[in-house]
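Form predicted on its own, single chain, as structure tokens, below.
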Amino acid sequence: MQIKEFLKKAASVVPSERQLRWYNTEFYAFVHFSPNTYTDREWGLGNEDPKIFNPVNFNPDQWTAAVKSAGMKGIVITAKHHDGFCLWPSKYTEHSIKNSPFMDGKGDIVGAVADACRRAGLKFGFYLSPWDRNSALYGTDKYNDYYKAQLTELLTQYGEIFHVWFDGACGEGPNGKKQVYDFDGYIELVRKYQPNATIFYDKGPDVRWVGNESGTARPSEWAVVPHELVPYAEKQVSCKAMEGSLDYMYNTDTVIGSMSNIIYANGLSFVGSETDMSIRPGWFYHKNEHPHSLERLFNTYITSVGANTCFNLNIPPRPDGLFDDEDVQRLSEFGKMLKSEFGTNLAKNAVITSETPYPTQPVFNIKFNSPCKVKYIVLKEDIAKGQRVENFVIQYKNDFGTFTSIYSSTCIGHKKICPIPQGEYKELRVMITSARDTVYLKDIEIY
């Protein structure tokens, strides 16, 4: 296959709506949950007692509140983890909020949290482990038959789903056996009752993991990656340009998606990442843990968000069921931090134009009336149309009237955040070194 036809046909690979919504949501919060949260533990073991989980002081309204306070979007709760104990009443087991102190058996966190959602105006979803460490079927064939049954439970019995949050976790159940998990089977229940919801798993079909849990982008964040990495997506094109296998991808791995794997791909698929890291070092709470410094936060923040992944930053409620007021008053302080640095575009007081001298090396000239400070440089590419930048370079004219580099980088996808050198800039140039086919950039923005 030639060069050129092989790149135009990665260029074509295209996001769906439910993944340009999933895009445009950008940062949202996970809220880990369940019996863990009061044996002090990370992994359940499944034998917990019910009526240890008593959240005597529960309040929706709080968690949204502080969501809100940090400029996120939207909540994911976790419905079910690993010990299988359901923060809804479902009707298949016994392991559930129905059998606990709370509300006298009546309570449903999972009801509670979706129906505070909509009050605060924010998206509401899920996370369901298949991974069940209570269930006697586990590691059978009728596992996947219950596992249906709950997981349609949660998508028809809340209200519109954004995001629905898959588990990868396989581990051994009573039997001695691993379950074969139905990801086909769930994927199809979701997309009947759910269609808009996006769903997350390591290997599709429409978000996967960003590789860690430490909150960082790779160098090239790719949305469009080899359909070996996620084989529950659609393979948009198939175009083998080299022999050649990709068996040994995994979402770990520090190359996806650029040019040095693509070629040996069968087919391609547009599934973006998800970068998901916890506000403490544990995902649910400990008393001993203390929220992660600002700094790290917004740091994670522009290699997250700002790296063409979105930010699911999780907030791990206390026993008695309310966020902790270290991390409440943390959230308040980053989103008056995102506000600081974001909340004004420079771009208003420039003349942005452009220049084609090639399709696929568009130069855009930014210039001032007078002076501007400038800290970051933020550029989007209309990823609707595909995911197409590989290289680019900023450039400010200095004292001499010759451009200089002042910062570099790969792809661009739904947003990259640049920060650049702080200081006071009268002419800037953004260059796109390298596309895979003609650019469609969006407004750039500066601040």
The other form holds:
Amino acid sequence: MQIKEFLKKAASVVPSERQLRWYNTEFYAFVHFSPNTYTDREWGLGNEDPKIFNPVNFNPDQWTAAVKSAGMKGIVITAKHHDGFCLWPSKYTEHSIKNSPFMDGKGDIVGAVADACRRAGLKFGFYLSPWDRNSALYGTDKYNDYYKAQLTELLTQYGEIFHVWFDGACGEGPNGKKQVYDFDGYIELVRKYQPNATIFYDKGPDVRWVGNESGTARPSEWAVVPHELVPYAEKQVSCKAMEGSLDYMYNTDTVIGSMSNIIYANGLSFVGSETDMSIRPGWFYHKNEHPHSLERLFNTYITSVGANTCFNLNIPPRPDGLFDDEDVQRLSEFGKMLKSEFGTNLAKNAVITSETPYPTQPVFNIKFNSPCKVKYIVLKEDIAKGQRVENFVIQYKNDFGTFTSIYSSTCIGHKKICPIPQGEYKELRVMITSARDTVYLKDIEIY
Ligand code: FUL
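One more: the block was the form predicted on its own; return the form predicted together with ligand FUL.
Shown next: the complete complex, the earlier chain at its head.
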């Protein structure tokens, strides 16, 4: 097949309604909470005594207030981490909150957080680790039934779920065996009980991992990726452009959806990536750790939300069940900074016109009514029609009346935040220099 024809097909790979909703969520919180919070570990062993779990000051309204202060739109809680301890009173195990001193074993952290999210207008989702170092069934077929029974409890008892986070980690269980996970079966259950929820899993179907935990999307973070990488996602294009193989490709590679790769793919799917990072070095609370600087968090926002991914920022509660004051403070500063940087769209002070010499190379002219201080140009493609832009440049008109490039990059997708040299500009232009097919830009925002 002609490459050009193939690229047109790639351009027509589109997200589902649930993926579009997920992209619009943009920024939400992970909460890692388990016996690890009490043992100072990152991975529990599975033999922890449930009696150590006792968050005496637990108040999910404190969590939601902090999360909202940063401008986040939801919470994803670790209902069960690798240690197998359940933060809800699951019918299927004794290794849970029901055997802890917390509320005399009558508590339900998952339920309380789901309710608090609803009160606060936040979305609610959960992480349920397939790897379970406690269950005696782990490593046998019966474990998949056990996991599915727990998944069903979470999918049916806590109202609308926006995001289900499947961790691909697969270590040994208490009997030294590894488990063959039944992801087809897990996915089927989520679709059955929560058809609007997106599913995070490295291999699809809806959202994949960005490939690192340091908060940086790829320079070209395409949501249209080779199907080999996301076999659980719908294959929307099944023809090959070139003979070859991408067998060597891995989910942490720096180049995934770029043209040089997809021409060898055995099919294409739409699966955007999520950037997950913790506000502190660890996923769980450790008293000797402290939150990252405001600058680090803000830069991560630019390299995640601003680079065609969503940002899932983890906040670990302390053993007493509250977010630490330092984290609460940092989240509020972060929210204030996001508001001050992106609160007022200056596009209203400009006239934006477009020229389309070629459908794949439109030019957008931005003329300000008077010289305007600008730091960022934010571009958004109408991804409901597919992700198409390959390359673009931003230029400004200098005092001699000629245009000079000040920013160039690849990929736009849902959102691209372009930090340009700070200055006063009279005239700017965005030139799309190459695209896979006709470009549909949904929005140009100026800050
Ligand atoms: C990983 C886990 O092993 C970490 O503990 C953490 O939960 C992270 C988000 O995913 O696979």
